[in-house]
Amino acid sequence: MKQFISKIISNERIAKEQYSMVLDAAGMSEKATPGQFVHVRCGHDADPLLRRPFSIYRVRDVGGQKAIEIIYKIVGRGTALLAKKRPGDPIDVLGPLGNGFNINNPSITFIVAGGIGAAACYMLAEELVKKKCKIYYFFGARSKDYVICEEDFRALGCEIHICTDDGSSGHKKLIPDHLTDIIKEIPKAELSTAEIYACGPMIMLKKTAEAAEKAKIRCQMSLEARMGCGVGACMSCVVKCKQGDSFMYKRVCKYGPVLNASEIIWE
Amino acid sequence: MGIDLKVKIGKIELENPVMVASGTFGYGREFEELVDVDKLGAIVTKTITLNPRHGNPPPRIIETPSGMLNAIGIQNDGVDDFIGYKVSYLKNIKVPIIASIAGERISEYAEVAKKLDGVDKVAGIELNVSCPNMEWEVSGGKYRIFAQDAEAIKKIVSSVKAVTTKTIITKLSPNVTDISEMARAAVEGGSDAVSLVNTFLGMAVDTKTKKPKIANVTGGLSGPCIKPLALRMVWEVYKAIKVPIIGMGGIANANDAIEFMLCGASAVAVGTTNFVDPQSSMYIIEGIARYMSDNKIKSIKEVVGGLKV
């Protein structure tokens, strides 16, 4: 991890309320792994005060320079400021942070992304393609206006399944339900080394964890949490996890953001 | 011109007056890749308790205008884990380490302090009597924050004084009617210094769900928004006691730090700003040195309490 002043290469609207920002990552000390994040200072004075965490969508080469792309949604003052930034503007970045996806050797994989959660999944899909895995990519959003990154995942060769709340794109269905239906169509023997990876709203993750447990498929999920420091010091971003017979609040920024679904205590 | 940034807090000699505040810097290691920790004046650890603590349920943090509310609930692995594991990393750090401790009962402070007394790397003990996120037993089943009870403060300090020769710093809460009374109680108990302020109790509400934005309902407010309040309290305490003051509360830059020192703080601590910019303590040290050379000040001690009123 390193703190560095990056330069914005591009910052473009990709769908309703959602943007893609490409940042010069020459100052990033190490290689980002799938599921890691950067902690970004959206303003420059005391308000809004705290950094905002964003998944690293992908690492790119822009004119021979290492660059990272983040995908974000305007949800508050920090992200609203971010959307106003222009190419060439400096931006204070901390990263890469956290522990990403643990990539074993799965045969079949299911990526379940809800809305902006797609941002945590692209590098993962890239890595799974390298391992020659079959990838089913499930993406859920409110409506067709909110569908993002579909073409990027299609270009990687993923089998795309879109679900929307209003049915304006793909199936009118919740993605965990659609996931369950697709899993049912696959012969059990092929599922023994399958793996599910998920990122999205808590309620979607909870339902995905239930679907995974029912299907007896290992499942990892990238969690979102309000963060302070981003480096494990402030203990703000915790999630309740099983710990023997008891529980423990684990730091999403340090222990995660990717956790095994089976260790999370859903409330 | 040589600039002397050295300050002394109790028996602890600091190379410069800029420390990092408890709860905002973990146990040092979390920031090792981001900050040259050996350049700090001192590191105050996250608060350590006798037994491990789960802490409060999430959400534990929410941003507010120019600040943040938190209610962590002193999640930590306990003093034995600190001595057994965390100290081994801290031994590599050259600057003084001040262990922040708290107890669920008055007697626990001395129990923890006793265990730490044998740890050479721990230069001082900061008594966190003022964490606003929980109420602890004062006596006979009576629950309140120790920091709001001068008798409790005096008792805690004197009980710790009896079991350790290390420098004792008492961290005061701003959530009191008269903070100088609490400072005097700490000094009467034998505190070598006081640090102030801890966070201000506050709330934030989600109007859509009608729920508090922090699971604990109330939380401690920190960040630049509290600086004027904290400064006033440092000035009040400076007029009331003779022992050194470590000033904190919303310090974001060198100018803020100098304001605290002019109001009577011998040293300062950077807290919430560590989250915003981990390098800020480094810039603050440089900025203080620049202020001194610009104003032809040889020793930082000349700045302390220099407020012209």
The other form holds:
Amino acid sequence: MKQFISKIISNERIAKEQYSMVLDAAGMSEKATPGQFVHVRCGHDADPLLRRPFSIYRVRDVGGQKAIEIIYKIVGRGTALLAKKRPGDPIDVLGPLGNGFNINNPSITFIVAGGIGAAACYMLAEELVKKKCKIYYFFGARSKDYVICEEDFRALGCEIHICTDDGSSGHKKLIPDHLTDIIKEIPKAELSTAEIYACGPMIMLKKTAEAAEKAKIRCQMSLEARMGCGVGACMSCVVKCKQGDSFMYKRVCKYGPVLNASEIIWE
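Having gone through the form predicted together with the partner chain, I am curious about the other one (the form predicted on its own); can you provide its structure?
Partners and other molecules omitted; one chain follows.
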């Protein structure tokens, strides 16, 4: 993990309240792995005080230089400030941080993303494509206005399944329910080495974990948590996990953000 003063290459709106930012970050891009994140100072000084965590969407080559792309949504003052930044502006970034996805050799994979959770999944999909496995990509949002990154995943060859709350795009149903329906269509023999990878709101992750357990499919989840320091010091991002016959609180920024669904205690 290193601190960088990067330059913003681009900062563009891609959907309602959602933006793509590309950063000149050669030293960071070389070490980034799927599921890791960066911790960004959104203002020019200590206001707002805390950095904001953003998944690394992908590593790109822009004009011969390495860059990283993050996808973010305006949810408060910090991200509102971020949306006002322009190409050429300097930005203070810590990264890459955290532990990403453990990529095995699955024959079939189900990537489940809710809203801005898509940001944690594209680099993962790129690596899975290299392993020549079948990828089912599930994305959920409130409406078509909030659907992001669909064409990027489609270009990788993923089978796309969109779910929206109002039915304005794709299916009008919850992602875990649609995931369960698709799994039922696949012969059990083909699911023996299948894996589910997910990122999104906690209620969606809980339902996805239940679907994975019922189908007896291994499942990894990138958790979205409010973080203070991003390096495991402040204890603000803990999640309750199993530890033998008891439990422990794991810091998402240090032990995650990716954890096995089977170790999380859902409350």
